[in-house]
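Only one chain is included here, represented as structure tokens and corresponding to the form predicted on its own.
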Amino acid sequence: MIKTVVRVGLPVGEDLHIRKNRLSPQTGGPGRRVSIVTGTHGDELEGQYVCYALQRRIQAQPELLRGTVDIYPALNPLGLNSVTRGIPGFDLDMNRSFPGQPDGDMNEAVAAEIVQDLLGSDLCLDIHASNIFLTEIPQIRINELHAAQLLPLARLANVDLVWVHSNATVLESTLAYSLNSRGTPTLVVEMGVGMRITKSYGDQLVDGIFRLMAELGVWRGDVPEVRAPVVSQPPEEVAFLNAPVSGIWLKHLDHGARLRAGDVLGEILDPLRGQVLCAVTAPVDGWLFTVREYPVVDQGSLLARILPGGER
């Protein structure tokens, strides 16, 4: 059932609609509730395929659904329609607007209504992609304040990495923090690259969602085996590699590669002079789980993240 979560009047006689599709069991009560949220950033499209594929699988065997699944494909429909990361016209990152204020401006009021609608879910998955510059392996990121509750769930989600952040690095104005701090368990998924859909990653995550739904009693059908993720927790330090100079980035390795200290990840080139400005090497042994895709770099641009010693 399609429901309107938020409706706001816009200039020139138009309305902003944020909708969800509620899938309910054919018999019995509503059961436990799983919410799938994506489209907060308009340039992150990986979650669009997840919403589609999840519904197609449920629709193929609706009699096996024993709980409620709410699917919110577009929290930022204006951004999705214009392929804009933030909310067009406001230069605002929607994921810095939560929990919002019911009596605030339009963006704050919208954020508050979204939070209110999601509260009470037994589990929420907040699905993101990377930006257009980087590609990420399927991973879940967790605030260490909520790790005790969320880590057992994250292990079932069929991702490659669970990255537990120290509290100092997590912004309290995000949707996930707002929900977790109010008692609604929320996992943040990051995968793929901006403005693209990586079908294999989407299928991988959908398998994990079914495993989670089975764990919660929302799904009674067979579910696939899920992979055991690598788990990174503080005080383990992820290595960040930034461009030492500006130029054209030519990567040599894809994300997921096992590295030895000194391995060359890529080079920064000068097309004007036909020179290699520098080779970028791994500072530690580890696992490459983020790598830059976009070739133009400025000094300081993020090129890669490495999990030291991470086995895969």
Contents of the next structure:
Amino acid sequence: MIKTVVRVGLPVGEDLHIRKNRLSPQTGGPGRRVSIVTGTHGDELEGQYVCYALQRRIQAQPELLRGTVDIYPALNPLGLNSVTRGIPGFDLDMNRSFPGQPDGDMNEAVAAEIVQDLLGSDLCLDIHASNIFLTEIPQIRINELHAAQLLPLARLANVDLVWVHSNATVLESTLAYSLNSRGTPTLVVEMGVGMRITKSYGDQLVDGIFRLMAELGVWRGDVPEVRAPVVSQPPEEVAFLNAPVSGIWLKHLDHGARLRAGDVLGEILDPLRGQVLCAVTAPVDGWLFTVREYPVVDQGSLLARILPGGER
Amino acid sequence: MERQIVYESRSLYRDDFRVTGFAFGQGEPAMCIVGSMRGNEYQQLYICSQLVRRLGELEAQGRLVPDRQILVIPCVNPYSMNLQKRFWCIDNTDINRMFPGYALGETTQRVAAGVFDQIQRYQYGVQFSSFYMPGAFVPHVRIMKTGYEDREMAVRFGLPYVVLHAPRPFDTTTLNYNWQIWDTKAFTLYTASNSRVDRPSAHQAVEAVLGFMADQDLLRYHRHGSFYLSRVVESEDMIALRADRAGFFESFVVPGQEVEAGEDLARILDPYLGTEQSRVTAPAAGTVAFVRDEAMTYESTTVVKLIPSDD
Ligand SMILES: [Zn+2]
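Alternative state: the form predicted in complex with the partner chain, after the form predicted on its own:
Now the full complex is given, and it begins with the chain already shown.
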């Protein structure tokens, strides 16, 4: 059943609606609740396919549903409609506006209503697609603060990597932090790249969602085998590679590549002079789990993240 | 006056990115003034350009106190100003959310680190800034309650209000916060406008800064114009009044105006019918601190802020 979670008046003859679809079991009570949230950043579209594919598979065997699945495909409908990452008209990052304030400004009030609606879920998945600049291996990011509760769940989600961050980098104004710190376990998925849909990643994550639903007793059918993710935890350090000069980035290796120290990941070019400004090499052996997709770089632009170490 | 490059980096197709500073006098780093960090902060740039002009004149007249150095950085982000974009050109990040910066990090972290490295040892720091909401403000000094803030000194700018506010999580990455943490007495000044130049308010800001410098014995100078005995208010005591409908926004008041409890401050008109949809009314007597200055408003958006009366 489609429900409007938030409604706000826009200036000229239009209301903003943030909607969810609630899938309920055919028999018995509502059971436990899994919430799938995406579309916070209007330029990230990987979650759109996940919302669709998950529902198609549930609709094929609705009698196996033993709990509630709430699907929120578009927390930022205006951003999705206008290829805008943030909230159009305000130039604000919606994922820096949580937990919001019920009596605050429009964006704060919207954020507060979203949090209110999601609280009480037994599990929430917040699906992101990096941004238009970077491509990511399917991964879950967890803050160290909530690792004890979230890591066992993250291992079931059929992602390739679980990256546990040190709590020095905690961002308190994200949706995930707001929910986790209020007792609603929330996993942040990052996968693929902005402005695109990678169907294979979507299908991979949907398998993981079924595995998680089975774990919580929300799904009674057979579930696919899930892969065991690589888990990176502090004090292990991820290597960040930033552009040493401005130019045009030409990537040589794709995300997911296994690297030896010294391998060339890509080059930064000067098309005006027909020159290579620099070759970017791996500082360590490791796994290329993030790589830059967008060719234009400023000095400092992120090019890659590498998880050090060999095969695990 | 000495013109200097505070930070620079190369671009592929644009002129070099340069943050330019203007130093007056020599010796102890005494006072640093920073203007626009976002591409639409024209008023902030204008004020700093006027300060550079006035300080140049005062230096030529021998009015600077010896062994004290003053640095003005009118603009930290010329790239964004030149394309009329509020945040960083390529990734839309905000330099004023990147302090103290990181020299090996992303582009705007590097800009913040490069600038902060040059300005962190000053005794006093002044930043001209803006809010994300479009509107006109009553001129005020804003200081963050870090435990190091100095409200008595903030009063010496002689602006009508000093607003104290408790830092929220994202405030810890602003210049003001980091200045304070690193022992600079930091003040953020807000004037009437942002993306439009308001000359009377800019003039008031220039006099406020010069008067403050005279007070701190950095300058031999007599303040022109009015010196207010600033009222110190907590930001949480300000009353935010929101539009309960979307539509055309018409205000009846201007910043600085005194209003009575029950007075109508603004109204919202239906965008198609032209009829009045709702009114914004003062719940208490006070002074208007902020008024939205856009033609239209969304629903439940702050359109007026009031500072309640003392009594
Ligand atoms: Zn995102």
